[in-house]
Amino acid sequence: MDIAIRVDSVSKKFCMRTHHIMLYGTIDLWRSFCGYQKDNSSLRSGEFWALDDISFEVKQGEAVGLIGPNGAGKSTMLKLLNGIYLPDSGRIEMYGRVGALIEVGAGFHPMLTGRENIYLNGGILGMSKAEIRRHFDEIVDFSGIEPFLDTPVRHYSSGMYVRLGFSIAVHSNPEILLVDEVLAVGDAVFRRKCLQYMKNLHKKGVTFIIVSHNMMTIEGITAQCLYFDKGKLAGDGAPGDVISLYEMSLAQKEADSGNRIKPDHEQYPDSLDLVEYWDYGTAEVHVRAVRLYDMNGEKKGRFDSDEGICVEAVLDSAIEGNVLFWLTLANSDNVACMGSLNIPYTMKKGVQNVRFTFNPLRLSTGAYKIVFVINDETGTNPYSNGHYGFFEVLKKSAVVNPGFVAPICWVEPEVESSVIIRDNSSGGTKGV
């Protein structure tokens, strides 16, 4: 298969302050005038690498997603590919006609009408007047802005800008399509329409690169994923693997910055870290450790979506009686994705192990943590409330959500307690 895009050791640097931009611009212009070559191999005071030694290839007809935190270099990469920026070092090769939607309103003149901007933006994308006339009705129909076609675009909302810009870009018959996260501005119906159109273009052999913070979008329409972090290429491969790497990195940063309390790793070396803890209630039950197993009893930190997971909690209780567990699996955005409320259990006095089995997981690709709450039998007094994590899930098959009124998969787990209770008050052990 032929190469559509080749990026070879590309780097791009910017200045942090305006006075540095003016100073270095003057110096570089004067050096160029005098015949001296610009030195792009090192940073000057006030500069930083937006992209640092990036290399990758995209084959014709491939769909590639760019992911990473804000400021990682994704949009800079797209602007380099589109020729808006020139690299400070390295080489970029593009084989094919490029269509791009990188910034809201890019390529539009605010004083011109939507009709006039179709011709202006289409010309910028390399369309002839004949091509624009031929596709004009399709562009207007897809964008859905016909009632405002003869209105100056300065009166358009950001969503209308995106509608018109995307419609022009995809109807310019591109061989390579570059789409930044501007699609997040549009409404949900139009986003679905755009994604479906991109899937159709992909089937026709169009190569495209999309930047998005929506991991479901990246996983659903791309076959390759590039993970950028602080200007470096931190991951390259199948979307599931790279998304999981990215979300685990986010989860780890959240854990490092939060109210993190280390469990007793000397006694429980395989316990998940306690990421967050709310110290309220009577605190008569303490969670000493939370461990994860697969259905074969093997300790794991990564699971497939079609297999089961066993959550084991080591509890130290000063009471005996009935309690209710709240156990949910939350993603890196603290959204509860799967779990169960009010799981009944009879607590024994002492240290005990309780296992909760969810089989199958029914979770999509990403990083998740355990939200573990222990209440009294009325559900009003919390003995313990903590977030434990993190673990990875890779989607291997269709994830079916049986919920009807909420996007949360509430399922009842199998519950079992350990055979041995260690009673701290007597120092001995007894069977259950």
Contents of the next structure:
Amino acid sequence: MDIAIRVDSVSKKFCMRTHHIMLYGTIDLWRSFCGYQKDNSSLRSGEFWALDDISFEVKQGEAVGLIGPNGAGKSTMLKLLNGIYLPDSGRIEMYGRVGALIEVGAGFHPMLTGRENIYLNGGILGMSKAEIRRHFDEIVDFSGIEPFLDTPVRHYSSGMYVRLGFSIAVHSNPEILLVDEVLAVGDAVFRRKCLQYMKNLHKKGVTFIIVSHNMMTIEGITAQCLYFDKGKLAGDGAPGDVISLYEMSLAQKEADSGNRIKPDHEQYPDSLDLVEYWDYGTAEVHVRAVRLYDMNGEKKGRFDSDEGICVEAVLDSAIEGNVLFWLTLANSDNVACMGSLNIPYTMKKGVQNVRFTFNPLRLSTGAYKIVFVINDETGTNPYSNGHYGFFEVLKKSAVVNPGFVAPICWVEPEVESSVIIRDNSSGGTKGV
Amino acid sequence: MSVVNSSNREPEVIYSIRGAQFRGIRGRLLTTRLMARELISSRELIFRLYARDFSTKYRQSALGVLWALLVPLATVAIFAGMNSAGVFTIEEMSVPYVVYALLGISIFNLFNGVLIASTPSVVFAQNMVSKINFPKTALVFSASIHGLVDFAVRGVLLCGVFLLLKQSPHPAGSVLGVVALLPLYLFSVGVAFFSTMLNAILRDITNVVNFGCMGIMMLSPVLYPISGDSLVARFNVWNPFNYFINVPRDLILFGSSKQMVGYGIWSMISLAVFYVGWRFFFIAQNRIVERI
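Okay, that was the form predicted alone. Show me the form predicted in complex with the partner chain next.
Zooming out: every chain and molecule, the one shown earlier first.
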């Protein structure tokens, strides 16, 4: 397969302070005027590397996701690929006409109508008047803003703004499309429509680079994923592996900041870390360790989605009596993906082991934590309330709907039906 | 959807510290050819950006395009009033003062209008320039059209004044006079490229331009002739506006001018200023975007 994008040892630096921007900007402008290109591989005072020695290749027709925390350099990378910024060192080769959705509607003028902005924005994106005329109806149809076409866009909602901007950009006939988290404001129906449109473009051979914080979008569309962290390429590979690496890293950062009522790592070095502890737990039960095992009793930190998991909690209790455990497996966004609430247990004073088994573990790829709450028997007064993590899950088989999580308490419902309107095309009758 | 699928092909574009290199464009005068290519490919965009600015500038304005007439009219009225009140004396001239001054200020406003519209153009469009890759030179060229259109609007006013005062411009000289504005326009766009670029880094430039234009107008023969052996007259020997304003005005009013040599020299210089400014801006446009 042919190369679509080649990024070779690219670095980009920026200034942190305005006075440096003014000073270095003036010096650099003067230098470029004199035709003097200084070696830009070193930093001047007040500068930092937004991207540092990045290399990767994208094959034609591939979809690649860029992930990473805020300020990691993803958007800067996209702007370099689009030619908005130039690299300070290294080189970028683009093999095809580039279309970019870095911020949809960036070229809109609020005073102009939707119709006028289609022509204006199309022109800014490099479309000729004839091209815009040819695609005009498609753009309007796709955006769904036809009733407001002659209304100034300042009266548009943010969703309408995005609809129109997205619609213009994707009709600019790109061979390489750069997309930067632009669909966050659109409603679910339009978002799905856009994702479907992008998938269709992808099928036609358009190369994609997508920046998103939505891992489901990345996993659902891309075949390769690049993880940026502090301006460096921290991971490059299949989306499942790279997303997992990213989420583990996020989780580690979270764990570093939590230092209250921690597990006893000296005695239980293989325990998960406490990543969060809620103040409204009375801490009368100290969770000294949370350990994970597979179905063979082996300690593990990484599970396949179709195998079982055993969560062992070592509890040091100052109380005795009936308690209710809440034990859920949650992702790093604190979304409980599976688990169980109100598990009855009779607590004894002293140290005890309690084991919980989930078999199979039907989670999608990602990093998860154990949310372990020990309530009194009324379920309202927590003795302990901590999040312990993280462990990894890798989806074992193809996931038809990425991100869909099957709960462990899967119950087949009773199904009843009654006919409201009968199709009488075959001679039947309507009735209630 | 067309997709490139030839193997062993060259990249469409290569980005490096040297700038963007496009497929198939190599050899001598590379930058100049790239500049010309960009101008040709962005000609529709230039007019669309102008149409955007024109339509939004006057969309919620009661007087609309009349503002292009009101400002020079008011300035000339003030000077005519000061002249008749004896605040300062303007030497005898063979045409009515109002015609002389209105013509002078209309010509000067071509420079003034181009510069004032262009200088903040990139900063005003900062959201767009930092999010979309398009030729930033289009912003300066489209802003420069404001100066031309305003001049054309003032041309209508001038015709009215000529009729009102029963004066007639020199028929052939009028055509030559309008053509003779080209060096001033090129000079203005060349300077505008520099000021726009600098303004992206140092916002003071907008104020410098406003103040500088006022100063140049006062020191140049815009509203009054400058003659004799004064300091200002000696300065005007080297002042390009002395030639850029007097020659077109003389051609329109009398069909000839005595300052053609100086005008010829400054026309050559204006061409160089235009080219150097454009080239400088073209090379530096990505660096400017990074620093907005």
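We call the rigid core the largest set of C-alpha positions that still match within 1.5 Å between the two forms. Owing to the predicted nature of the structure, the values given are computational and were not obtained by experimental measurement. Numbering follows the first chain given and starts at 1.
> Rigid core fitted, is the C-alpha displacement of residue 227 between the two forms 2 Å or more?
Replying inline: Moves: no, less than 2 Å.
>> Please state whether residue 175 has a C-alpha shift of 2 Å or more between the two forms, with the rigid core used for the fit.
In response: No, because once the rigid core is superposed, the C-alpha of residue 175 moves less than 2 Å between the two forms.
>> Would residue 70 count as moving between the two forms, using a Cα shift of 2 angstroms or more after superposing the core as the test?
In response: Not so; residue 70 is displaced by less than 2 Å.
> Upon rigid core superposition, what is the positional shift of the Cα of residue 111 between the two forms, expressed in Å to one decimal?
Replying inline: Displacement of the C-alpha, rigid core superposed: 3.9 Å.
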